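One chain follows as structure tokens, the form predicted on its own.
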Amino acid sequence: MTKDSGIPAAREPMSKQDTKLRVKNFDEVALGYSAHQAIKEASRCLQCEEPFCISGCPVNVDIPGFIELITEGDFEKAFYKIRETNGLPAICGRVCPQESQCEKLCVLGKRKEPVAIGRLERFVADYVLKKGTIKADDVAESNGQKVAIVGSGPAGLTTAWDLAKMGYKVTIFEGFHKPGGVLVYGIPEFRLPKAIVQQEIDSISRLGIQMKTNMVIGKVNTVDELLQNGFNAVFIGSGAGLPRFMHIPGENLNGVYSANEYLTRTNLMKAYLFPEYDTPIKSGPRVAVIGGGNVAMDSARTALRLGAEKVFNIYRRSRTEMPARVEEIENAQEEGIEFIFLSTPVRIIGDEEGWVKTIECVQMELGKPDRSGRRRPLPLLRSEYTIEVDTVIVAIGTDVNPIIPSTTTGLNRNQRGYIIASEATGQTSKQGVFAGGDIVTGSATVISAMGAGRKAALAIHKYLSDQRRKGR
């Protein structure tokens, strides 16, 4: 017998909200396990001898350990057992890409569908967030050294997190008038509720860490600045926010946005909640959202829930090639958002009024794999054609604000822009200056910049601990 043998091949299905009530609300779509739901999914863990699982994770996570402890209905435990690499475990839960990191590796999944480690990850965060009983973290005693964090998004509150635990004082600068970065600005409500980012970020908090919002750093102080007045490090997790568009005609007509500006006036600026909240939108009853990832998802979900009528998607590669979780593909399907494939915007016409009227693309086939490994997409001659629209948003990724890189003395950056750092440790080419994340790897996922913290606090302790050996 094999040591599956008797595991169901199914994980615990998820319920989620209906469809036709969840399209006229930004309440949370997936509604998570019930206790007797988690342990039932958690027993079909082998607990494998070597958890490849765990390599997937980039923030490591005892994987094995939380799920055995669920089993055991021990949930505290579990969480705890989590939080030992990881700060934002509800947030990691629901966002993170398990499906191409630690489920990936999951051995059950060779046979059977793997062990549904994000749900239930979520799961036990959930059930302790809602007691309200989440424990200080063990800190070190202080040892009178300060870092600088630079942005509030995952990178930068791994980094605060594990430095606050061994003992520096940690100052946190954050550009907009809330933390969280992408988490608060980036992901709609329906999919990451901003009360549990609220609450991760206030147990994080906890360790003394110092939070400045509406800090822009590059216009109300430099990095050189932050190191002159007396930070002996600075790590800068600020992201890559710079809206990328395709440079085609009709771009500047009203009625055109950004992925990014959408997300933000909806999310951060609550515009779906106008005019309690002083941030409007202007979403029409026609829009078409451009690009494949999650954003894109993201953005034709939200315009469904700000009244749009149809909605379409159109993606320059087919269904295989989309970058978007399948999870939040589904979801979408499910709400009748329209894919539209193998096409791509050439024009977008407007009317005598400057505004959106019709969107002309052409059809695409896909021709040899290009650098990504994709299959790289080549137009098709004399195939244009229109839709009738009267929004268009444009979700095909993001570059490097320049504010920062720029202002900053002594700091390389690569031909796009986004600074040079370790993979391994964070280091940039300044000395006392660390950077992860997207400014540095470009639009990537939470737990990849959340990794990316980790490996730069343990580097700036190190660099600092050899500063204080040195007597400087």
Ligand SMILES: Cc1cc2nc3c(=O)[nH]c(=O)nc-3n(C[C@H](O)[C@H](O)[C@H](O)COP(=O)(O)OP(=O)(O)OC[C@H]3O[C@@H](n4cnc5c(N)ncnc54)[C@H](O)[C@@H]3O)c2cc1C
Contents of the next structure:
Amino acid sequence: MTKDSGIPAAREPMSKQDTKLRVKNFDEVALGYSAHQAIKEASRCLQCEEPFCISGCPVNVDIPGFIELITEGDFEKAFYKIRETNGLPAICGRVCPQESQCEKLCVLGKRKEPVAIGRLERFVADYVLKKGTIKADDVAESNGQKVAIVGSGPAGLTTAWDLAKMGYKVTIFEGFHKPGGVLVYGIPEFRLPKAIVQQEIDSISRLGIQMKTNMVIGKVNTVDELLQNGFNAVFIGSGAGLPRFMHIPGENLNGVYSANEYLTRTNLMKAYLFPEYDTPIKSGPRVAVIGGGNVAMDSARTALRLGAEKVFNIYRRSRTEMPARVEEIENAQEEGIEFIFLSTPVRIIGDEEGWVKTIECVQMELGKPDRSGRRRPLPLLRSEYTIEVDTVIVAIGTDVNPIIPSTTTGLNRNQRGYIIASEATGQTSKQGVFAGGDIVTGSATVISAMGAGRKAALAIHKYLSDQRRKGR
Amino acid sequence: MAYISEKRELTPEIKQLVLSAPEIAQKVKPGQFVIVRCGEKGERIPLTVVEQDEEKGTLSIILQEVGNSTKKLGSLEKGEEITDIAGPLGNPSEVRNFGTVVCIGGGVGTAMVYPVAKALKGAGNRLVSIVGAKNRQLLILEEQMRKISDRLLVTTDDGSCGTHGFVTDALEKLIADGLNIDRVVAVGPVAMMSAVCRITEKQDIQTIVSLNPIMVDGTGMCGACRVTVAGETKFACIDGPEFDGHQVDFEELLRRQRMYLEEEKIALEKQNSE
Ligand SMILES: Cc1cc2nc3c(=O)[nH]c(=O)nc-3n(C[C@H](O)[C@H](O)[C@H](O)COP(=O)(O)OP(=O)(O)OC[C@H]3O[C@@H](n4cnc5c(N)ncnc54)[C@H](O)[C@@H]3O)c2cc1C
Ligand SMILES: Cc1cc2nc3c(=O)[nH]c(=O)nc-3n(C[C@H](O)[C@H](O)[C@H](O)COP(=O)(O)OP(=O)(O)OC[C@H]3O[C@@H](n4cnc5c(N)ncnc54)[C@H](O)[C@@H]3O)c2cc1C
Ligand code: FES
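Taking the form predicted on its own as the starting point, write out the structure of the form predicted in complex with the ligand.
Whole complex next, starting from this chain.
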């Protein structure tokens, strides 16, 4: 008899909105577990004495701990167990790539399906959010020191939350009119409802954190000025930012969007509710999305919901190399997105008025592995073909936004322009300045940004404690 | 939030608002703009900062009511608030002593060229200004421009004020009269900026234009504002908004500005019906 005998091989399925209906609305696709399902799934956990799953979590949530509380039916306690180290569980339960983190290391996963940790996390978070009563966290006595956080994405929010709990006076400066970073402007409503994001942000900023929106640091104040004007330390969590284009002919035709613009118009500015909301979007009946990551999947699925009849996803490698989460690829497939692998656009052709009409692609084959370890796509001679489309969405990644790096003195950057910061502490080349999240790693994940934020908060605490000691 | 401390009607369609925005007022330089948003369902639109008062913590914007958002903004009264204002955005204008500078403003573009002209005058340039409008009623900032300029030329399309004709006619006249021009700064409708550039290119006079593509964030994040300059894609909000006019693809700019014509009409109809 092994330890896992008697445990169902398959995890408890989570119901989803019907495919036909969901492509016509922006409501959440995945519907979450019922209490009964959650307890059933939680009972699959082996409660390992030496749990590997925890080490797969960048913020080290006590996974077996919270799961055990679910089996006992104490969902609130389970929630606060997660919240010991994770301030955004309803968000993480929805968007984390658990399959490559905690769930990947789940011992049960060796022979059966791993425990659905993410779904359980989401369940307890939703349970408490629905009741509307997140207890305020304990806050240490104020130590009088001030920390400025630049950017209110997962990295900034996490750093702010941890520091506020340690007794620092924290101010978050956010360039947009709304906090949340990619959580509000990038990831679509149907995957991550904005009301939930707002609730979790509120639960964090309640700790006396001052949230200053519309503050583009580097423009209104520089990081140097923040340090001169009374902040004892600064954390930069400004994200990756600048959309990359393909630099092919026709890329500035009307109807060509960066995924950032397409998603920002839709999510942050609510263009899907135009004209109730003022911001418009032009999304045609035939849409081509270029790229193979989460951002491409989100754009393609958004296009459907904006009324597209046909959405093509054009990716230069094959399905195996797609960086998007498996679950999202499956969702996209279910919804009828047509995948075109091993293809890359070479030019976009417009009509007489300058609107996108066709996209010309060339077929690719996979050669030897490149630096990323994935096989390098190479164009096949004379394999050009065209597809009629009205809208093109370019989702091929981002570069560094220059505003902060170019206005901060003494901040070292790597060749690609990202801020160089210690992985263990977030310390940059500039004294008192720490950084983490996408601005250091390039586009990564919500949870890795949060992990970086936690480490930076600890390092900032250590740095400022030393200063206080010296000062006395 | 920014509170409106003053409102002036320059013409029935062009309004000046003085806003309390102390942090931005401290920082803004000629040529920079702000992004404002009116109401929780509002869109983000860019507007140039015309003047600021660091002590009072205010700045002034001048807007022409051309559509839904500018009309909403224009209907706000003194004492009311603008939901969001972010800035200063974009790069400041290059200000130094070039020698003789001709600053050209067309329509509401006069409001955008005014702060740059003033700074150029302050830097010791000889300043010749040309302001133009469709007619006398639409002419703005004439007095202010006169005050800072060594010489001011006014043109109206219908001849109701100043010389009958376009700002480009006045510019050609200056050139024909033998004025030695070291730099031209032109802000206004795309057609005007493009026409100015065609003239100055022949004379090899460096010409700076301030581009006004559609924007969303104004911080380099979306690429809505992309323009082609010297064959390369640039983001007007972080690489501009000022560019070497001789290198700009104006046709593309004009085309991209028209991307939402249909939606603009719908939004306006909705506003009118409310
Ligand atoms: C469409 C999309 C889908 C994604 N899906 C997933 C997913 O399913 N799972 C997952 O784990 N990850 C996903 N990611 C990646 C994930 O969202 C990011 O890795 C994560 O948000 C990075 O967090 P961050 O805090 O570093 O930066 P961001 O979330 O980018 O936040 C940075 C914030 O800083 C602000 N800012 C920038 N410059 C300034 C300035 N000068 N002054 C003031 N504020 C500034 C920005 O406005 C923004 O609010 C997705 C990303 C995108 C774009
Ligand atoms: C850097 C910059 C500075 C500007 N400064 C001024 C100024 O000082 N005074 C002034 O009156 N106008 C200025 N504009 C133009 C102003 O932003 C537009 O007139 C305004 O956005 C129109 O919005 P609307 O809803 O009223 O009109 P709409 O009916 O929506 O559009 C009318 C026209 O305005 C343009 N436009 C629409 N939406 C946007 C947008 N989000 N961003 C930019 N342009 C848009 C379009 O080309 C459209 O054809 C500036 C533009 C830029 C880019
Ligand atoms: S307005 Fe978004 S990048 Fe310029």
